[in-house]
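Okay, so here's just one chain, in structure tokens, the form predicted on its own.
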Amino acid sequence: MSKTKIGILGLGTVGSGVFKTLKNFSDIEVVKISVKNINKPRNIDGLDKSLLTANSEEIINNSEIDVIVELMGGVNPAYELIKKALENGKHIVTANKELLAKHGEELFKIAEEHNRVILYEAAIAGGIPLIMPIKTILAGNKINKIHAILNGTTNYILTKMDNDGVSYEEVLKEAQELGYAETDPTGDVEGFDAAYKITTLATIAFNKRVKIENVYREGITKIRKEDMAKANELGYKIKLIATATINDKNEADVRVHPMLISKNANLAHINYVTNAIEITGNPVGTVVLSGAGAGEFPTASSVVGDILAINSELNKNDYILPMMRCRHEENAIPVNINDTFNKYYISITAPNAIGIIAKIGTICANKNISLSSILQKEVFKNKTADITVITEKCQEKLIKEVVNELNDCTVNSLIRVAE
């Protein structure tokens, strides 16, 4: 029986899980694995070190290899390696969300020119089946909305802040000690990781090209434990939400930022490192997919699934997996965040003076912004008051004008509220 020959770029956490899982399939052979350090100890029983190489080009240029599995992460050198691999006639399986968000359009074009496929089930939500269902089972739907928790690190931090009543800084330190957060957590806590993922997910779901430079991004570093407590009191949870909507004019509003989510909503109950994606379309309605968004074996599950999809078609069809190929010929029209309409939670420290609440209400009224609630709970020793405002739906640029006009107050937090 002929075997499909595999080359793996990267043998970190996910690469190790993929290698271990592929041992269960007799018709697949891992020919070579590129690593940074051949002599590094690895948690893989019976690993034949002759499979390892420090030279990725040795894999890319190996004529025996049918499929390149890229698990290096980042843009460089992954971009050049995948580009060359496609030109050399290799199919690609990748978990690289940043690469797809920044260079997916070009790489998919090269893949089509060389009649090769790029599969990337693991790039958006780890072990959660997502891309294949959208491309196949949900293909008959017009998807117009996505609400998702796509980053386990930030969800862990926000869950711990909420449950334990502690600060962002305290939880981040703990998350780093437990290995849930990197030494440099910027990619996660500032929303880059989720932005890369929602860029590709929106592109696939809407069948329109979404550009990463048009995706609004805001992280969780300014969320306070006080905001968590107030949100709970008001009937909400705070989550980092990746959201995308598209209208009949092809205008796509794609963004990542913290949101107050009603405790009755599905995503409010997604805690710690779990990920979840809520997809709304016609005729299906709303579908929620949830599970492990990262980790050695959950992510390996998606990677190996892609490998097997390619394996099942090799040497049987001249044009394999047509439904999984890129067909995005039209760009979505980006919506600027300032033109969006949202409800807002505003936490204000104001002078404890007669008329201050009336002043806040007047500033909002002058912008035609209605208030859903305004609450003063505490007066501090320095004669300032803690005031919480929830607005009705209004334009982003107007709420920013309101914040600027609250010049004798301190705006501690401005967080959008999900409908």
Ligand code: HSE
Second form
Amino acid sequence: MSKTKIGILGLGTVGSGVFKTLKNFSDIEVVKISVKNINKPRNIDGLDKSLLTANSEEIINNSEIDVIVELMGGVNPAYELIKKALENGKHIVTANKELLAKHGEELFKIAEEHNRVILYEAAIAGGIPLIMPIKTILAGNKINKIHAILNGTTNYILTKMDNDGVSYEEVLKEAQELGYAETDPTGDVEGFDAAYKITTLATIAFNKRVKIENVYREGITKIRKEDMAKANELGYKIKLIATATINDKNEADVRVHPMLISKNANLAHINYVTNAIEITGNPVGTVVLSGAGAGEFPTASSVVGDILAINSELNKNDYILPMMRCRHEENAIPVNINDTFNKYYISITAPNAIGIIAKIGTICANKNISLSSILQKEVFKNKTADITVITEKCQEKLIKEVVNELNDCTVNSLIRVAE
Ligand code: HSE
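Could you please show the structure of the form predicted together with this ligand, as a counterpart to the form predicted on its own just displayed?
Expanding to the full complex; the earlier chain stays at the top.
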């Protein structure tokens, strides 16, 4: 039996999991693995040092290799390497969400030109089967909405803030000590990671290309423990939500930002590092997929699934895995965040003056914004009062005007509320 030959770029956590998992498959042979430092001690059973190289070019130019598994992350040098590997006739399996979000369009085009595939099940929500189900089992649907928790680090931080009543800074420090958050946490806490993931996810779910520069993004660093407490009191949880909707005119509203979500909603129950994706389509209705969004073996599960999908078709047909290919011709039409309609939670610290609540009501009423709830408990000794407002659905542009006009109050937080 001839074996399918694999070259792996990167032997970090995911690479190690893939190497270990592939040992269970006698028809797959790992021919070479590129690493930054060949001499770094690695405790991986069956890993012969002769498999390692510091030269990734050697792997992509190796004519024996059928499939390149890219697990380096980041755009450089992964972008150039994958491009060359496709030109050299290799199929690609990657977990690189940033690369796909920024250069997916070009790379998929090159893949088509060379009759090769790029599979990326592990790039979005790690171990959760998502891309393959959307492209195959759900192919008969018009998917028009995705609501998801796609970043484990931020979900861990928000869950801890909620459970323990502590601040963002305190939880971040602890999460860094435990290895749940990186030393530079920007990519996760500012929403970049989730934005990369929802860009590609929305593109394949809607069958229209979504561009990363049109994805609105806000992170979790401004969420206060007081917002968590208040949200709870009002029947909500606060989560970093990646959302994408598309209408009949192909206008796609794709974003990542914190949201208050009802305690009864599916995503309210997704805690710590778990990811979940709620997909709504016709005729399927709403389905929810949840599980580990990162980690050595969950992510390896998705990478190995992709390798096996390619392996099962290799040498059988001229054109393999047609349903798994990306051949989008059309771009989605972007929607500006200022033109979107949302419900809002507003936390206000107001001077204890007569008529303040009436003033807030009037400013909103003048813009035709209806209030769903308004809460003021007591006046503090320093003669201020905390007022929490939840609005009905209104235009983002108008709520920003409201915030500007509340100039004799301090607006502590403005957070969108899921319907
Ligand atoms: N940094 C990601 C997260 C995992 O925290 O979910 C890899 O995509």
